[in-house]
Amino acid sequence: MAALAMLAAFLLELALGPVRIPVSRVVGLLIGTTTSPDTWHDIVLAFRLPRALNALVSGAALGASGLLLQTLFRNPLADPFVLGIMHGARLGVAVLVVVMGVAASALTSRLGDAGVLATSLAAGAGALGVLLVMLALARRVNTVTLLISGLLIGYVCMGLISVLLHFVDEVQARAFEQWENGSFDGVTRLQLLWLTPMTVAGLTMLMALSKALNGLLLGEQYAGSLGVHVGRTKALAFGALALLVGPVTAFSGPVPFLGLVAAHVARGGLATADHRLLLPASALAGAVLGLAADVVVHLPWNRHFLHLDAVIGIIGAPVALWVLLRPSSRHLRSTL
């Protein structure tokens, strides 16, 4: 059902919009059985396309992420946005668009690849600085605590943001608002070549680890008398989170909460606390939603724009209250 519902968001998102194209046509333009006309394979293939795929992997990416977080710092709350890891993202991207002198839009059109694996290795190394900060606190205060202290590093780091842009021209200042909300819409196919495979990599190290982050829901001590090594677990772990979460905000900017739903709803879904199944349960629960709350946000709407973090606020904040509310999701949370 959930993979069903992914090609129904994946095909609406092609489909609507401002200008209304079949889905029969849509399908026939994307395996190239039907000719249409040049507006509208310019408008599927060259506009709608790259949002989509980016919806759909950048979803999927951070909906893995907020399970591993939730696993790692046993709360049910984590999430990248919620713990300033994406906060950390969007610094090291700031203190790359400074140090090169261009903004990182320009910095891939100049240097191409290499701009756009800078940008993703700095947007990475900024989350991971976060999130090994964020470890260190988690060893020495309660859940509450360690959710306030993630909102206080985002904040630190949103005010280093502002300084950094001080010493940039405005040209380069404008370019960089891009980050302020979150939004599928803009990437490049030169990015999804990048964020594809870092996304597919950063999946595959988290499935190869699934037995170890089992073992790490009963504790560290329990998990590592199982012959789980916790501090390689907790190494390749931080690593695929790098690459899952730098990526998406250096090329999206910061989505907030849809790991944090993803993540709910996959273990809701399933009722199993098995990271074999959660994994790609919250991935396909994240680029799903990933891709309805765009369908929401380019919608033909006359007066108002609707901003990503809004449209996934109103959707998936009903979802995660009725899943963590569910009697048989209790004992779940328990876990964590």
Second form
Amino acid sequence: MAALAMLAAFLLELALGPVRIPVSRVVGLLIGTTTSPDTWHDIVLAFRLPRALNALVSGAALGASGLLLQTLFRNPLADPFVLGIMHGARLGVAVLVVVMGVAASALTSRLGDAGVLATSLAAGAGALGVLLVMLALARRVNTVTLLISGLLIGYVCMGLISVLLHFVDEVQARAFEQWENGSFDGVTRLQLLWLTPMTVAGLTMLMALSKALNGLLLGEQYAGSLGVHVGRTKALAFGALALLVGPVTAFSGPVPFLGLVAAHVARGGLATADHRLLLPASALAGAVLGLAADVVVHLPWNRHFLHLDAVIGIIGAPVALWVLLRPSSRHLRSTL
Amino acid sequence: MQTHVLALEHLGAGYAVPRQPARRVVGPVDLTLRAGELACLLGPNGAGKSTLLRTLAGMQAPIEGMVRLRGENVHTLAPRDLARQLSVVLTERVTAGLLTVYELVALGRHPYTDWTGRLRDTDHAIVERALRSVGADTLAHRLVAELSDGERQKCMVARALAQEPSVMILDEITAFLDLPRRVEVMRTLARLAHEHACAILLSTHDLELALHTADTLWVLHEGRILAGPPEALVLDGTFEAAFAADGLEFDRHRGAFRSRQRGHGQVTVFGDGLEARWTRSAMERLGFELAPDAEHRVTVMVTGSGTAWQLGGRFGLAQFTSLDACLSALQRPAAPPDDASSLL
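To complete the pair, please output the form predicted in complex with its partner chain; the form predicted on its own was given just before.
Let us now look at the entire complex, which starts with that chain.
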């Protein structure tokens, strides 16, 4: 059913927009059976298809990341945005931009593969940096303090980004600022070619770790006593997170709440804590949510256009509230 | 025949302090645990019980010496190999939402399953047997988050049992339970140790319960461990020495601690049976010392029509039909001088 939802959202994403194209023609264009006007061909294949693929892959990456962070930090409100990891990734890219003296998008177009790879790596490194800070904090603080710390670290990163942008010229700084709002638009074919394998690699790593992650549900001490290599598992999980969050943030900017919501939708839908089921389910839920949110963003709004943040916020905040307020979260609320 | 499963060889436990030599809390000690033995680790708060247990379980490196599990060094065994031999139950509360009791106990099979964690038929059978062993089979489909403290501890024990360990280490698991639940958990553990030929070591604050249930006591006192059968430790005064504290003394005759209060004087209680036993207990609670030939005499008489308490001594004779009335009468004349002196 979830797969059908994903397919439907994917086709809607391709069909809807300022120019409306019938779904049957979209399918035809994708398979290459029907001939359509050149404009439709361009709109679907050159503009909407990369965007849809980006929403799908990025959504899956963020969904799995949200679940992983919630397990690693034993915190049901953890997600790459909330914990400041995406801001860390952006800071990584900002540092790269300043060092190279060119804006992220310019870098990509000028240097091709090397540029895309460098941006992804810089973002991944930034994400890892914040992760390590959060890890050190998580040992000392409770659930709520950790979330506040994530918020603060996010602000610190944003502040540092602003400071760094003083060192690049105005045009590049403006290009960078546009990227402050998360969006699945404008991704290049080259970026997709890097994003997809990195996401697949990250998800595969997590699936291989799912048994250990189940052990970590009981906390690190119990996991260790069950024979889980806790240190190794965390190192690998962090590596996977860098692969999943880094490129997504580098290409689409900070996409808030998607990981949080996807993980809870998967958990609520399957009513299980087993990562062998939850990881693919969260990835799938993330993909559907990413596509659905992007469909809403690109509906032909008359007066203005919506930000992706806003749409995910409208869906995400109620879900987060529901997680906190439902009766079975009593134990969670008492720790807050 | 005695088979040692766990051996502490000149073991020192403690923790590292930055820029200083490691601080030793316990040891060096040489001790062993046998298969099928239930041992209770007793000691005052802050004596280092948890540090010692964590060191034994391989969760913390020793400061000196070695812990051997069936001859192998616990701290160099691979985690998976260690997990097949040793399981733990900790004070830490498990709050895994959406995890059912069955899934929780099945996590105990982790060291035996392949990388996917898939349970084979034998694993399922072991999980079910573990649940039955602790009387938690009816809880199998409940969520762990919804259990009471007592139920959750039982399930954590079942999970530890599903690891099929030769040594099980439990830290303060009875701390949050009421008395009937504590007795139940201790009895279950004693039975499990004997049935599964597994050595069980648990730390507890419950001295009296430990005294009556454990095969062996480890009494942690000023960094040393005095080990032996509970009765031997009572007889040689180890118990008294370790837990001596202001206002508390250990009664070797009754095997229990009682609070020591300022003396109200001495009293002799005549009579047998349950009524006389509890009358003596009441006297002690009120601060009277039981003596053979005292100024106050209480005679407990059980007749067909009921129980009567006869109070004799300096104040003449009086008879009461309830213990309550007898105690009030006894306290009335004794109270004024005592209160007066404390006021001055």
